[in-house]
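One chain is shown next in structure tokens, namely the form predicted alone.
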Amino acid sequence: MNDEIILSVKNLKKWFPLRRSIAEVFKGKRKWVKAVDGISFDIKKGEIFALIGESGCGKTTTGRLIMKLEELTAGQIIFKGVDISSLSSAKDIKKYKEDVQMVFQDPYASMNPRFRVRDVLYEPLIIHEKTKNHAEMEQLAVKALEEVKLTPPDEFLDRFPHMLSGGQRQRVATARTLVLSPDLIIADEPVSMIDLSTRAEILHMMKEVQERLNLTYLYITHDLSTARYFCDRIAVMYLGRIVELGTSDEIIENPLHPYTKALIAAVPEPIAGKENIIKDIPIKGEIPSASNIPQGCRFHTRCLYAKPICYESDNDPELEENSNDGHYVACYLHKEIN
């Protein structure tokens, strides 16, 4: 990993309009689901950067915005110095999607069930016109299967997705991204649909491929236990905003935001000689609706440390660096709490 910034996200927003009632139409009112509500981060070349948070916090929407599967409401996405949020020509968008690929959460749903593995791997090569003949296409497909440890490749090329295990399907999904030799891979919960026994194996494979090919990953997950050992840096999201950002070790060992503390406390820890240990989690209530975000700090409705400044303020707290160590937190009371 070096200091070159490959992807820069600036004040990214994605608001979905809610259907209005007749009364709201006449009053001119409009409600929005603020799935992503002004986030900024940079990813360095060769880095594994994680977005972590509960379901509904905006992680996957962020990945889809970067992939241009959704149109952003506001902000910028800059890839290798080019503002891709303003790309309009089909040729430029096609080239961008060749350089940025995505591994989806459900490998079975992301593949055509009527396609054999060879067809799954051939499809991106055909769309992006990467090969001149069938022999070259098969050579790239075989190489991609070897990269993800599906060997011998000939045993897998003619199988249908339903003939593969969950782990094998996820390896094929990863191989599909590799055939185009991308610079950035967005991995959206890549091991959440896989048996616990094979998760470490899949992540180890992805790490080996990343190091061998000098790839950059945006790793989207809710699992802190995998992110700590797989990622270089972590950004913690809550209700469309980033509330804490830092290196993996710093986030896990020295969490500053109450939400991050709650996420870490929720990870079960095996204790010798004790069974059925249920820890007290330092959080209360349920996550609010993204269409009705609380005033002030959006976490204050669930925070055990909330004070008047948290809910009387007009704005969310901004990310600020803690002691010049690259560890950022968005909390009015983080110095007092810690």
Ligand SMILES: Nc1ncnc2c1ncn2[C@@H]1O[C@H](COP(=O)(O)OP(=O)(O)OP(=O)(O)O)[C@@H](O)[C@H]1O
Given for the second form:
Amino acid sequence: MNDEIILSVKNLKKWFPLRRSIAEVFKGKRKWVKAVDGISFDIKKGEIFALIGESGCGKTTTGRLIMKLEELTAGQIIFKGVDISSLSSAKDIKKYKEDVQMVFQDPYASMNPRFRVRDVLYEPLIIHEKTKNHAEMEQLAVKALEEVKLTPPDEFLDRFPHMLSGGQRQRVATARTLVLSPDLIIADEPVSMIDLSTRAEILHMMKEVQERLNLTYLYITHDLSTARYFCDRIAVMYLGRIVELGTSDEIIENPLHPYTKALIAAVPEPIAGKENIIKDIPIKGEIPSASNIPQGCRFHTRCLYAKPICYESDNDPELEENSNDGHYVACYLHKEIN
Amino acid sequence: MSDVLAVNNLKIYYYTRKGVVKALDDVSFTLKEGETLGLVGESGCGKTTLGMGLLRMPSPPGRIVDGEIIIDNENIVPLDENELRKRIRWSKISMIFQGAMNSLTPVYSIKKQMLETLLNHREMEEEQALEIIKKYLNYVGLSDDVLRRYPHELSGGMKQRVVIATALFLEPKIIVADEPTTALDVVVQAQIINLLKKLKHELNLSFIFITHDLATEAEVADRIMVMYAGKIAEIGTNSQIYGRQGPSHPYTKGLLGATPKLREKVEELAFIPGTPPDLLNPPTGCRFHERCPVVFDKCSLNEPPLREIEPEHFVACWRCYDE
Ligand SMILES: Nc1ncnc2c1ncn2[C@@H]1O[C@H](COP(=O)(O)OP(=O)(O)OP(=O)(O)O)[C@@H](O)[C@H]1O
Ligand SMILES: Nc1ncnc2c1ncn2[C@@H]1O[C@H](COP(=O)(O)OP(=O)(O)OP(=O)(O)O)[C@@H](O)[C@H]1O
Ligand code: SF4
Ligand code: SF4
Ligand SMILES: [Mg+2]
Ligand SMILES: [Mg+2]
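For comparison with the form predicted alone, provide the form predicted in complex with the named molecule.
The next block holds the full complex; its first chain is the one shown before.
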């Protein structure tokens, strides 16, 4: 990894319009679901960068914005120095979509049961008009299968999804992103029933591929413990904002934001002797709706440290560096608390 | 502590068109009063089959083929359906079903759904039923206010609380909780676990807590039972499984190695290569032998019995017995 920045997100926003009642329409009131509400981060080339947060905090929307599957409301996404909003020709957009790929970390979803592995891998080549030559397609498919260690590839090319284990399916999904030789892969992992051993297998494979091909990952997850093992840096999201950002070790060993502290306290661990202890989780209430975001620091309704400055302020606290160490936090009181 | 439940040589098979799926094959264990027994294993190992089986509700085409389920000194396997409904199901043993929070009917209010469930199982006046419902809603930390609401108006955590309250209605002493926290965010997960611990204490409940996550199990279970391919691989106390010495069965070791630890930096996550076997045609001998890192010649020939290797610690593995 060097310090070359491959992707830079600046003050990115995505507001979805909310359906209104007739009365509200007449009053001219507009309501929004502020799914992503002003986030900024840079991802370095060759880095694994994690977006972490609870369900509904805007992780997938961020991924979809980067994929250009969603129009942004405000802000900029800069990939290899080019603002992707300025890509206008079909050719440029297509090239961008080869360079940046998204894959869902859910082996049991999204695989057409009638597609053989071969068809799954050929599809992007056909869509992107890479080649029409079958021998060439097969060559690319075989190479991708080798990358994800589905060997010998011949044995897998003609299998249907039901003939593959969860781990193998995820390998195929990853191989599918690799046939186009992307630079950046967005891997979106939902909360799911996936077995821990299968997940460990998948992450292991992804890390190997990443190191070998010098790929960059944006890894979207709920799970702090795998992120620690898998990622270089972590950004913690809450209700459409990033509240803390730093190296994985820093975030987990020295969390600065009250929300991050609560997340960490809540993570279960396979350690003896906790079966009769009621766990202290330093957070209150439930997550508010993204269509009704609290004023000031949006975390204040759940924060155990909140003071008037937190809810009387007009704005959320900005993400600022703690002490020149690459560890950023967005909290008015972080110096006091920590 | 006395046993509230004893399971002896239980077999539950699914009679499918393709053949007989031996989803639960000769399983025996006990549940003590006031304890939480954790049940873990990979997807498809038979956890839900066992849970539903304990309520005598195997999903079709499943059948209890053999064995005993003893609750309060009574084997419930031979009982007829009427008897079960009247005396056992929901009132002695109840269940929080896997995914139940997502199968609440969207068009009915919570009140309607809860009333229907309760009145289905007990004849009583609506008035009286509502009192019971409110009592248990308060127990699980919800206000009566949720009764007017619809499932989509509740968060995941609130829905799961509704489901838990419903399982408590008829004051059962045993609750089978099937993946009650799996689909929830980590903060909500921890809150639900705290709630279940509180209930266990206050109502003196015994739990069978099913999950595929050994980390969650460490935080709830007094004893842990590990299943592999329809069989018990290991049963041990919390300290036998998670303590310094660690578990004994190679499969449990593999699962634990694949469980990430937040506060401990590891360079590499281990995983168990391969996949669990097809239960239509389980392997001979030890069912884990195709994936076991320490397999030897005996393993594929003879099935290892579940043996007590130290007090309260049971293992089914040829490498674990003192000869
Ligand atoms: N197309 C849409 N229209 C309206 N609201 C949307 C749309 N897509 C997402 N949202 C809302 O935006 C918010 C963020 O959703 P998003 O899917 O990005 O969350 P997430 O962090 O990926 O959650 P999860 O962990 O559950 O996948 C949520 O409140 C969601 O309901
Ligand atoms: N109704 C059914 N008909 C046929 N086979 C079934 C049925 N229900 C379960 N099975 C099979 O029985 C085995 C055990 O399934 P079970 O649902 O008990 O597993 P589980 O351990 O609960 O898995 P998960 O972690 O995915 O919930 C699996 O091989 C499954 O495919
Ligand atoms: S700004 Fe205030 S409310 Fe927000 S996290 Fe910091 S202390 Fe809590
Ligand atoms: S019996 Fe043999 S194959 Fe089975 S777990 Fe023990 S060593 Fe491994
Ligand atoms: Mg998402
Ligand atoms: Mg199950």
